[in-house]
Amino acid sequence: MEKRLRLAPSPTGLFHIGTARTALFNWLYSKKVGGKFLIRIEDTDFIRSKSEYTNNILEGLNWLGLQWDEEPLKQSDRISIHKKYINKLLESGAAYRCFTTEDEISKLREEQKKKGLPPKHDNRHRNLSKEKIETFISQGKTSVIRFKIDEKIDIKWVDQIRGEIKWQGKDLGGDLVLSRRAMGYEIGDPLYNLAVVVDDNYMNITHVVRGEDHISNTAKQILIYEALDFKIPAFSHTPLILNSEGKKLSKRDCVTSIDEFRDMGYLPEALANYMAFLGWSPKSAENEILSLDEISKIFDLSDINKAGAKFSWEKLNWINSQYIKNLEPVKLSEIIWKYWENMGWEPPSQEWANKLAILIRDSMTLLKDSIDQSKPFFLIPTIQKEGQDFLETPESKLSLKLILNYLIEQNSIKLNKEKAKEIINEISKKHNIKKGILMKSLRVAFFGSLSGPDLIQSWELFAESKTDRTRIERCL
């Protein structure tokens, strides 16, 4: 039988790293077993759900390279179907109308709190007579639909990550609300646990992979599966992503949407690679830099850890830097060209841009680092104090004069790395000046300080942009 997995996000906020990792685990396992990865947008929270959040989720999945195999399903399109199944549960006696008011529920919870008891509905309307129901309706009372939960029942399943999990009916908070309040004999809008079961059955979902915060929902949903005579999928509950203090990762940790990771300068391949190892420990991987295709071949749900996974900026940054180092020059220059455009900088040619990309990529951790690393090649930097002090030495001034004179005399030369080295060697030998003095003098002229990227490669770029002489002249 074909394995079918799904991501079922609620479009009530931007695509978050926790949801993204859940999507990744589902995608990886579906590829490992030759199955399908599906999307269901759970948009039945009409107040908070927004189409822009749906678009953000789908765009984020695309950016990460997590393509889905069928047209995404919108839960809101299936509300009438959900209601039919609620009615079926009513007819079978597995569910009933509950007319308890919000005030009555609040009073019940206050009493339970005073007694030190957990909040739990007392199922007071489970066995109402038909006449009593008609009386309540005639009085204009609204009702929710509750699903009966036997407090003595044990709910068990074998989780593919955690092994056997067991819940008791008495710990599920009383009979489960399936729909919102409605007047008369109407059925209100279906709620999460009912809609999830109906839609997973409709989509033929065979494996449900989601966060450990859904474990109690799984116990409730299994009872609904059984009451509707649906086939129960295999469940896997992944660990939470934790901050450095071991608490659930939140906006307070400055980690929110996938958009922000993209804007900060992370490559999608690097972020996906990092997320895969965030709670997953493969048995057979010697290298941590792996493509999604490579990871999918060794991925298994049983290798996911039970304990929470701590988020590490240091590890993510290292992985991102490795991906940047391995990018082809043309690809890297294409990516960082937008950063240059945003700064108003225009490379003189594509070849020049490729050479600059090669020069700066090893010193980049984030893509946005290309701004600082590239800046001296587009704008002539101010000479710092250490550079100014060095220029005060007689040999430094002489070195720059000799280099400038050479460039003027050999006006037609095409200066490349080999020619730059030849100039340094020739002047050093002819005028008995140490190469170190010549190169430090040039470095100050080019970068305004005694530090910077490879001097010879940089000189080639300055020559191509026709700014090398200008930079030297300002120091004389």
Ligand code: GLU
Given for the second form:
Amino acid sequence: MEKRLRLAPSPTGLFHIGTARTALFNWLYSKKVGGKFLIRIEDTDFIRSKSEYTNNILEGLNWLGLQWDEEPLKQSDRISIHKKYINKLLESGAAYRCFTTEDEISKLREEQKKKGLPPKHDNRHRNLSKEKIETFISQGKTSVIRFKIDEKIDIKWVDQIRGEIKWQGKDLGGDLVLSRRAMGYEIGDPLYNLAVVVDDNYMNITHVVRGEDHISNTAKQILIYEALDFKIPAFSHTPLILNSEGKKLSKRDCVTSIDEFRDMGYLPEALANYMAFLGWSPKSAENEILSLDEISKIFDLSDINKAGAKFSWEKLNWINSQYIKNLEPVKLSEIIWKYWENMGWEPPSQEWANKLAILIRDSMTLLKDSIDQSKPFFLIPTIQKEGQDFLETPESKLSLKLILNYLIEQNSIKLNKEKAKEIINEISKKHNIKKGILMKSLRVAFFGSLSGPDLIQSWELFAESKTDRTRIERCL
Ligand code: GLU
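Go ahead and give the structure of the form predicted in complex with glutamic acid, now that the form predicted on its own is out.
Every chain and every other molecule in the complex is listed next, the one we just looked at coming first.
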């Protein structure tokens, strides 16, 4: 049978790293078993759901390379179907109308709180007579639909990550509300636990992989599956992502939405690679730099850890820097070209841009580091104190003069790396100046300081952008 997995995000906020990692685990497993990865937008919270969040989630999935296999389903399109199933549960006696008012519920909570008990509904309207229901309705009272939960029932399932999980009916908070309040004999808008079961069944979902915060929902949902005579899928509950203090990663930890990671300069392949290892420990992987296709081949739900996964910026940065180093120069320059464009910097040619990308890629952790690293190639840097001091030495001025004269005399040469080395060698021999001095002097002229990337390669770029002479002249 085809294995079918899904991500069921609520579009009530930007695409969050926790949801993205859940998506990734679902996607990886669907690829591993040759199944399908589907999307259901759970947009039935009309106040908080926004279409811009749906777009943000879908764009984020695309950016990460997590393509879905069928047209996403919108939960709000299926409300009338959810209501049909609620009706079915009413008719079979598995559910009933509950007229308890908000005030009565608050009172009950207060009393439970005083006794140190957790909130739990007392199921007071479970066995209302037809006449009583009519009276309540004629008094204009609104009702929700509650699903009966047997206090004595044991609910068990074999979680693919956690092994056997057991719940008792008495720990589920009393009879479960399936729909919002409505007047008369109406059924109000369906709520999460009912809608999720009806839709997972409709989409033929065989494996539900979601965060551990849904474990108690799973217990409730299994009871609904049974009451509707639906086939129960396999469940997996993934560990939470924790911050460095071991608490659930949140907005307070600075970055949590996928957009923010993108804007900070992480490559999608690097972020996806990092997220896969966030809570997943493969039995066999010599290397942690793996593409999603490679990961999907060795991925298994049973290799996901039970314990929370600590988020590490150091590791994410390291993985990102590895991906940047391994990018094709053309691809890298194409990506960083956008950063240059934003700065108003224009590379003289594609080839020049590729060479600059190769030159700076080893010093980059984030894509936006390309700005600082390539700045001296677009703007002539001012000379720093250490550079000034060095230029005070007579040999350095002489070095720069000799180099400049050489360049003026051989005006028509195309300066490449070989030629640059030749110039240094020739001048060094002819004038008996150490190569180190010549190079240091040039470095100050080019970069304004005694540090910077490879000098000979840089020179080639400065020659092509026709700024090498200007940089030397300003020091004389
Ligand atoms: N809409 C729920 C959420 O975003 C879905 C949970 C589930 O996967 O069933 O948490």
